[in-house]
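Here's a solo chain for you in structure tokens, the form predicted on its own.
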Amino acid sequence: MRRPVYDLTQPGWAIAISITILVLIGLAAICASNTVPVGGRNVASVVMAGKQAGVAVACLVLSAVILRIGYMRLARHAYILFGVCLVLLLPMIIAKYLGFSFGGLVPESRGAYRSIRLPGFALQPSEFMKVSYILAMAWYLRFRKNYRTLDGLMPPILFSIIPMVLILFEPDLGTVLLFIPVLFGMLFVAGARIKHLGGIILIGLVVAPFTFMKLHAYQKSRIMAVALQSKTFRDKIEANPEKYAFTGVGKREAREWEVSSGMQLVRSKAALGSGGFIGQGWGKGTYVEYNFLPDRHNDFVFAIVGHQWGLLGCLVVLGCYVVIVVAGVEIASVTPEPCGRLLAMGVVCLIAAQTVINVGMTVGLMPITGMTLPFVSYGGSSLLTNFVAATLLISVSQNRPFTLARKPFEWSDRGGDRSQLI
């Protein structure tokens, strides 16, 4: 039953709250530098805080409309939503290999091409694409059961690699590789057979060296960074370098990788550790007051949390992502209607695995893949997809309908019926 649109539920409230604390930890890590570096030149980082609160508030009042559309009515019109998100990806695809950028609007930063520059605002298309995919896949699912069978598998499987392509033709890596545990965690949710989904997974598992094989040097060398930590793995590669050529790592790059390739983890980590448990204090610092970590403003904000803030800081912020877990699982757990369930686990998935893989590589244990921390980086469009699917998930717990049918997803089998086992 839908209840008064802004009475927010118990997980709703718990939701909004640590997301409204995460917003003012960023705004607060992005206002503590003196300078960032942006396009070329020292932006004041009084100015970018200032403009992520203006998206911030940009983001609140969607978030209210959102919420008084209410996230069925946005569902049904997914497939156009899905649609308009990937033409908004084939300009990026253009200017890349065709060499137009439509008068400058596509612009080129190290080497990609993920925006489109408005006047006032750029505007990265990979991440609306995200939220269209979770509304578009969960409209896809409500109703089909031949998902449970290994053939069923294959039309939803496909529909994800689509937008994948596209995205990593930008390229983008660390994208698209969100699409992958938000197509699994949703297909379990809507009854996939674990064995099937397993399987998938170890093909994947047994293609990846092949397809790392295919990958630019500097791919490989952000990649590797998770050994190449090891200075004992780095002589390895320095002695023999003929042997440990796939890596996509040099003699020289081996030596030099801590004041080369691996200067910004290596600083990350430093930044990280120097603020002890209670941190360094806002605004004080090495790594704050000094231009030393790039891209400290966004993808290694976390490193900044920590420095500033200390353990204590950054168990904050990770309790705050914790909780929005949580009440989203109780949410879709308790959610009847298939569409919102869906809805509901595809957003967990996508902020769960966005913070395991920022945190990840910040603290060294994934590859660096440039993802912004969610509702905490420097980043209008990061910001708003991300209060746009966290909107959605309140929305889903705003609305309970009742069903005269079966539950949705829940057989005796977790398979489905003997007789479409494969």
Contents of the next structure:
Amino acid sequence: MRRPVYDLTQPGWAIAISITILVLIGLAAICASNTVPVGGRNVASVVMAGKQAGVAVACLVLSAVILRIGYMRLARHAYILFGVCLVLLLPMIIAKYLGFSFGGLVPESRGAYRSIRLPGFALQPSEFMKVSYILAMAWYLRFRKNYRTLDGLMPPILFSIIPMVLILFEPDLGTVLLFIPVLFGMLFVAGARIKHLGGIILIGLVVAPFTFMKLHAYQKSRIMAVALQSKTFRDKIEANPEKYAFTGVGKREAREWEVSSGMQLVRSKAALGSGGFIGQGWGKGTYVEYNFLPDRHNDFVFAIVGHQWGLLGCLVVLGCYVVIVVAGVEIASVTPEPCGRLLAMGVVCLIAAQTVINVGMTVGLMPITGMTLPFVSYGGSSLLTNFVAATLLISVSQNRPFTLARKPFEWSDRGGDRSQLI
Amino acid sequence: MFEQRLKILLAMMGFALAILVVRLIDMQVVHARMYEEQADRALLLRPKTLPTVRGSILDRAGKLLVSDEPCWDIKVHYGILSDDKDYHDAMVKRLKRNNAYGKKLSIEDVEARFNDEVDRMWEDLATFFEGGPDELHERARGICDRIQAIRDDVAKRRGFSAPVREERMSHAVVEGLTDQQQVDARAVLSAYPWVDVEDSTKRVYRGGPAMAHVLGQVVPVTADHLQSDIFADDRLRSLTGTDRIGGSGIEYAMEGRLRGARGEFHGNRAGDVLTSSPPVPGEDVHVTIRSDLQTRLYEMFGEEIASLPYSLSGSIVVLDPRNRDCLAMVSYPSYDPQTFREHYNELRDDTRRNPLAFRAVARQYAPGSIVKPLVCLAGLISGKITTATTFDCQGALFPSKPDSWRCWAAAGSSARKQHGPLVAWEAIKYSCNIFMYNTGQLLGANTLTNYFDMFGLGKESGTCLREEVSGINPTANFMDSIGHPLTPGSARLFAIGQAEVAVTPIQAANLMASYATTEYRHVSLVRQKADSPVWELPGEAAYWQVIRRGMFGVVNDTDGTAYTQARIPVETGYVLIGKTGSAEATPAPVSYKIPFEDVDGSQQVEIKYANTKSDAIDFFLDDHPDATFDPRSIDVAERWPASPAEHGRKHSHAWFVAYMQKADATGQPLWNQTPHIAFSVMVEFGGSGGRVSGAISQKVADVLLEILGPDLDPDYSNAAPDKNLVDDEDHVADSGTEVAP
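Let's compare: the form predicted on its own is above, so bring in the form predicted in complex with its partner chain.
And the full complex, kicking off with our chain again.
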């Protein structure tokens, strides 16, 4: 039994409305961002906002199509989609390690190869990888029980490592790290044993220091940024750089942290904090009027939101994510179909993890990784991915039973073991 | 199970959310104020300091002697000068990032290229520098040493070592480029992002060697300067490590007035001006010296000294006795102040001539006979002798011991070998030692040194020059302090200006000015509104007349000690009232032998260029840090003058001090008129005061009359008033001499 495609369920509407609010806030922030000191908005920022709005409209169309198709038909071809995305990642690796840029199709940006340049826009295959990965994982895990053994846990993990390694080579550490909460979230709700998951996490924690030593200096310093915010810690490094050599932070960097590698974080915090309770107002405030904060329309958009609309604005944004997450969990909980359940939780984990990491880094509680704030940050690929993910979530919710309580005598043979749920 | 795990997952997400919200509240509500301040600070533009101009120094006539002139400096970043690794790495990274040396270069290639570029920069810099590449590198090292000293000093005060702002700045390595050079320099040096060509000022000294000592020099700021900065509390006046400060002469003495205050501009991006103050240029300083007079005297003095057998150096000081304005202060030999830095090492190592010594104030000599009038005056005032007291000079104080306590007459070429009975004024005229021995003995050392003190001996003359030494007035306290307590004979020796007594040429001139005016004053070197304090000196007019008559006789009586050499023609309308002095002098050491032991065994080395044992030891330790030696075994290797003086006599410094008294047509002094000019002439190792310095004094008087006019007016100008003095590069001093009446 299925609902008409465009007659959304209650959680579906909640998600749609939240996304709309987030996209509008994002558009407003992007629009306000690149103003020039004399006042009045820079053309570039309006163009960017327009472009973003265009992508949003395109996303709506795409969403309609996906809803029409339904997640189940997509999930059936999940492995193919996953494979296509893997292939799309290859040009980046080729460009990076073989130096062949496909005639400028794969440009370098800040030492990394992350996108394919097409006329008018740039595709980030790693973004699409996220969605196809969730789909594929949901498809793979849906009827199995073997992941409740340690051996059975290995295939899904290896399955995740392939895209992670490819993306790591781009390099795009932020996106790689995003796979971990999604993988664990899905395995966790699918019922993998806590001791297995815990064990893997433990191994990860043990290996982490060694991995840390292998990182690039800039990556180390980004991770250390959380601690480097403390002046006392910086002074310690400066006083005794040999002792703190493992941090990868030199004496000079410690001394000049606030104006060099820590500058973005310092300013992001200042932008957020100076927003106060109600904010400086749209298009107003130091960090909106002057381009002090790099990536403020992008990774650090939350700082600009907080700067303009204060704590209230931040809470509205976070509230929207809470609505999406809660609605998503409700959908997962109600949906009888196992692939849909896992898909829903994968999407929830994806969006929640992105949000927590992005906001966390903006407020200085997380290392700075190139992570966008879903639906708010500027960036077509990111918006598209999150739209698709959210649409899949809504699509799952379309497949729910009409009533929460099982109707008397109405036994259904579809789906899994529904008697447990209702 | 699924439901439960959903709940757990939800709880975990809720927990993360809670942390974020708490953090947001902490930032946006609790600490909002702090972040707002940060945001305001972010708007601030970096405060700009606007450079100021150091005051000019002008002479008595208003001629510009020293000024800041616009020029261009080539500045190199401290990171390059000091080969700082952090700076190098950062620069290499930046060059790589900007693809400065072309794309696709590895970081190692960029680094190698960068190192080449730095080497090439030094070569390019050398083309704009006269001293050659070695000197250039030495300069760079000098700058680094200076900055490190500043850093160490700051670290000592703070208790921990941290970079100082000078380490993030560029420092002038090549200074004083002209506009044309600047254009060339920019073209060549634009390839090096760590080199700047900036507008600056240079200190231009126009007085030539004659004025070099008096005007002094500016030097780069050192840690010591920073610590003793008089304006340390004044943000806009306080020194920074890139400043220059007066290091000697007037530049040092008048630092407080010459130094300007920087301007400051501090605004924010919103267009608000927080502080804005224009730079305040330093005050101009007018010295009392007439540079034309001083230049003429310097040139004349140089010619005269060149004709003397043992002399290389000396000093002339000219004062106006009425207010003790210093009109000229010649110290010979001197140096060219414009090339001082380039030639500093040769100048320092010239231990025979010592061109860096400011002899007019910084060297003290036994005064010899020039204190004799003062001894007589003291005897008269204190009643120990009267104008009629006679002492019989038989060539020695005790006729039974003709070889001790002798009068110079006994040793000299005079046929008489003795002066016979003399009264005070005659004793002065003949400069009789026996009379002075007796008077000194009657006075006793304590009374005598009291009178010395009254006339400014042993006290700085008041010029405020850091070079000035106080001379020695051998009071009982002083003699005790050096471990030679007074003996009964001390007063006798002091009375002929020997033993420990020492005066500087400026004190000698001031002594003469005091003889002429019966008052003691401080010498002033800088024109100021307030008159300097006056100490009236005791004594009846008759007593003063005794010493004046005596000194008149020295020059103008046919049997005076300087009659043949110093007397000036009657037609000038003046007579010289003066006193000769020949002070015994030991030739000065110019190098030392140091025997020492080190790993190669016993050796001996000769340290040239050292005037004193302690200098010699310092230089020695620089070259032989590990050697052991016995300070007592160090010997003088060479002295100057090396050969003994003629007739086997000892060497002596030649003094002549005098003032110019108005006289009538017959050459009789008009005693009621206050003299306008007093001066001292000192020639090191000149020999007889009368013969050498007396002769020079005659020429000094000529020059004075020529430049100050027939009235000896310090402000006299025989050239048409010239308003454009400031722009004239030529020495105005020269123009004064050619139009002499």
